[in-house]
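Next up: just one chain, as structure tokens, the form predicted alone.
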Amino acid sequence: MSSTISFSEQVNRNFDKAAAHTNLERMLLTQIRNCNSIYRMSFPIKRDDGSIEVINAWRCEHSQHKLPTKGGIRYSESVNEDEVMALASLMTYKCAIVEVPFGGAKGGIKIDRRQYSERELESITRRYTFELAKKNFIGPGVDVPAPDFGTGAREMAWIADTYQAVSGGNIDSLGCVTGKPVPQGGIRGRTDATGRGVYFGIREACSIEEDMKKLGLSTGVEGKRVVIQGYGNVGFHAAKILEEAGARIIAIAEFDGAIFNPKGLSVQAVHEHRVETASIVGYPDAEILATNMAALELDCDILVPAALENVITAENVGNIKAKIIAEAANGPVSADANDRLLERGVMILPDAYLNAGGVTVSYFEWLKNLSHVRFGRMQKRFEEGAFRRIVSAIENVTHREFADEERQSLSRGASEEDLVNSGLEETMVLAYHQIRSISKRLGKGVDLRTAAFVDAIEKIAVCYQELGIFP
């Protein structure tokens, strides 16, 4: 990103580039344009060592045009009102684009994690939850906060438990968060979400022959190199379904480091040798890139950054050479970046819509929670009857019998993760496939991130159209 343009600049310009191919009338895109509220708190903890620390944190509810408000909270030192009211209004979009009913919200505590130990941790946790609280920024018809960058399971449910405490006996009370762990109101299929989804939507894109034609590709993931740039949750679990899928993983880098292969690395394998070593760095059969941030300059066919925002800017542009960037994490291509890509011919396949996995799947957790019944539960012993018997038809008709292990297989029922797993995939399929034929629809010029933009706009603008205040 250049100096002179922030990271909700950037946001807001994409979405004033989309708002040129609307009719909508101006008042009304200011409205869905515009911040609604942010809350900056600043409170103390009390170290393990006995010394007093000021904590500085955000809330920022970017749209309240449905309710409740949904976004992740993060923890890093790099957390600024700017990027959280940023990343927001990526949610508020987000949401719209795959039809999840939320408007959107982003949290961030100011603080590298791994200067704190888990009593700290969870004191500050706790307490930005009371802040929360307080002031009615968290509840499952209000606001609902996910994991994102530093956070985790461990820490949505402290957020939980705390929530549980204040909020009076609230029986929907759980319904406060997602991402839970499983034992504490989580659902199956989440922790891989956000990968998965970057999957199904990298998958959707290399499927049609028109679009790969121009690339010089051939149609599929497999085969495709693919880069993935850093591996946390999101872009391990991209890599690993990419993988599966017959992609082949050339680098991976990290913040400390980076390997690289062109023959390809073993997902699983470079993820035990990190349990082990705290590092991908050392991973035997693999060289060592000269600085994490060379991996993007690889030659490639599929880039994706999976880290933090801007890590492709106007500096580095020039030097990246993938044919296709899956934007696993928010914002990593700045606005001056990607011009200068799709100028190129470079496909973008933007954040707003390609992470919206982990938001997709949080919404499944949302609605267990308040439906108090795990998916599945109810239909998937009568499922596995009905297909045992069809399976005993099929006998009967054709005198084979199957074996044992075939019978299982093709009378098994849905359980919760099958049904995630299967609503996450519905839900990336039609989304790329609506955003691609706005871009078809608007013409030459129209990139998929300005159509997702597009698409996220008009279904936002019909909310504030059907309450008659804007035509």
The other form holds:
Amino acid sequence: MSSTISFSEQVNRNFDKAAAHTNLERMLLTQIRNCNSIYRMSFPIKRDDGSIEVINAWRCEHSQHKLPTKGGIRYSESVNEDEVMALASLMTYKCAIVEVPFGGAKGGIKIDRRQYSERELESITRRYTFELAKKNFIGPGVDVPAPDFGTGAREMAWIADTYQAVSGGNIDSLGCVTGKPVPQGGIRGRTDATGRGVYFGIREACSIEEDMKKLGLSTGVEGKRVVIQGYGNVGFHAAKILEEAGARIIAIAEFDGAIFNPKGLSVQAVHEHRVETASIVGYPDAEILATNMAALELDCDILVPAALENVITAENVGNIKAKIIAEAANGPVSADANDRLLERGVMILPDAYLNAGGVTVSYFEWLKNLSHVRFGRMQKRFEEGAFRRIVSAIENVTHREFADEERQSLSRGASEEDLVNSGLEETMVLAYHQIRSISKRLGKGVDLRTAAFVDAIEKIAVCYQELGIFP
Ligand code: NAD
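Return the form predicted together with nicotinamide-adenine-dinucleotide of this protein as a structure block, the form predicted alone having already been given.
Complete assembly follows, chain above in first position.
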């Protein structure tokens, strides 16, 4: 998984490529590109065996052109300052692309979470939150973390609880973090939001005949052969929703191995097997591949890397056969591999757009926390009453009675989850067509990633220009 340039250099290279298509002043571009603030911390924790360990962690706020800043917290052995900066800058561009009014941030703790007990993870998470609070690197109007690789709703609940304890009765304190469990201020639909957003992005891309023809593919998701790398939050939900839409999941790769069945794997059955045995390897209805990286090189229509960065590099790009690479993870394709894939006509759905479903629904959760009311609570019953009256009026005019089930479905008011999923769909669909039209406007050779960055840079530039600092 090596790359000749660092992750943040890779993101900056994409930025520079896009910036060349804008007419913006050099200093303005420098301000947008630079990371504004970074907090590196070390703190000790007591392990269950009584020993003491020093933990290294970071939080980077890339851009405060909009507040709060927003971005996940990652627990991984490979976390380092460069990675956190790269991921924070991607968050800035991502928020701009999907028009979520936040600046970008990212946090990371350098641990392999599998080596720590639940008590140890809780103490690390609470201490990290306390460190952030001490330096004003967390708060509903300052910086709002979320789950990322190695973290989930449980960690977000610990963060919210710790922040509430130190924030002195701030009524909006639950808005200090998103991705929380629903009873602790979370929102329905957040857990699968990134995977669902990945699906909406793939669906939009596959719906355009002109683009599919160039790849030698038919339109639609149905029947497409999909390979998934990383069966965690994003990979599992993306696979599940793609399967529901009729795609065939032919291979799944995890850190400890990969499984393959050309007829299609059952996403739920593989998940249950993993819960039971702690591994996807050994799932009965599949062949085991020689290495987990071999899955990336399978002949397929859509490859969904949903684990970590730099998994498609100069070393293996020559063996990649997928026609579409859907970047569910952040930075899975290195810059040199990216150029070679584009030369070969592969369609790359870029991370800064494709995995923005998580931050979109995090935005909805934050709004819910600040408004202190569940979405749908005020209007659901009113809507149902109105729909029932319309249904009765139709029955009176047409002299036709709807069956009970039909009547119920026609008069259903929107629940919180319905509203979240529909807001997410609207966001992902609009953003896809926006970046595709920029790519068309800029002409031949301008790929979707460059177009997405142009979109982000131009939107962020307006914020600075309105301050009157830059021309
Ligand atoms: P996760 O921890 O839930 O899942 C990651 C999975 O990848 C795990 O099951 C892990 O075992 C597996 N994995 C690790 N190394 C692997 C390897 N070498 N080969 C195959 N599988 C491997 O993390 P996640 O939240 O699903 O995040 C995955 C990616 O998506 C990350 O790049 C993250 O930044 C990005 N992302 C996540 C969210 C979110 O809402 N969670 C939002 C946007 C982007």
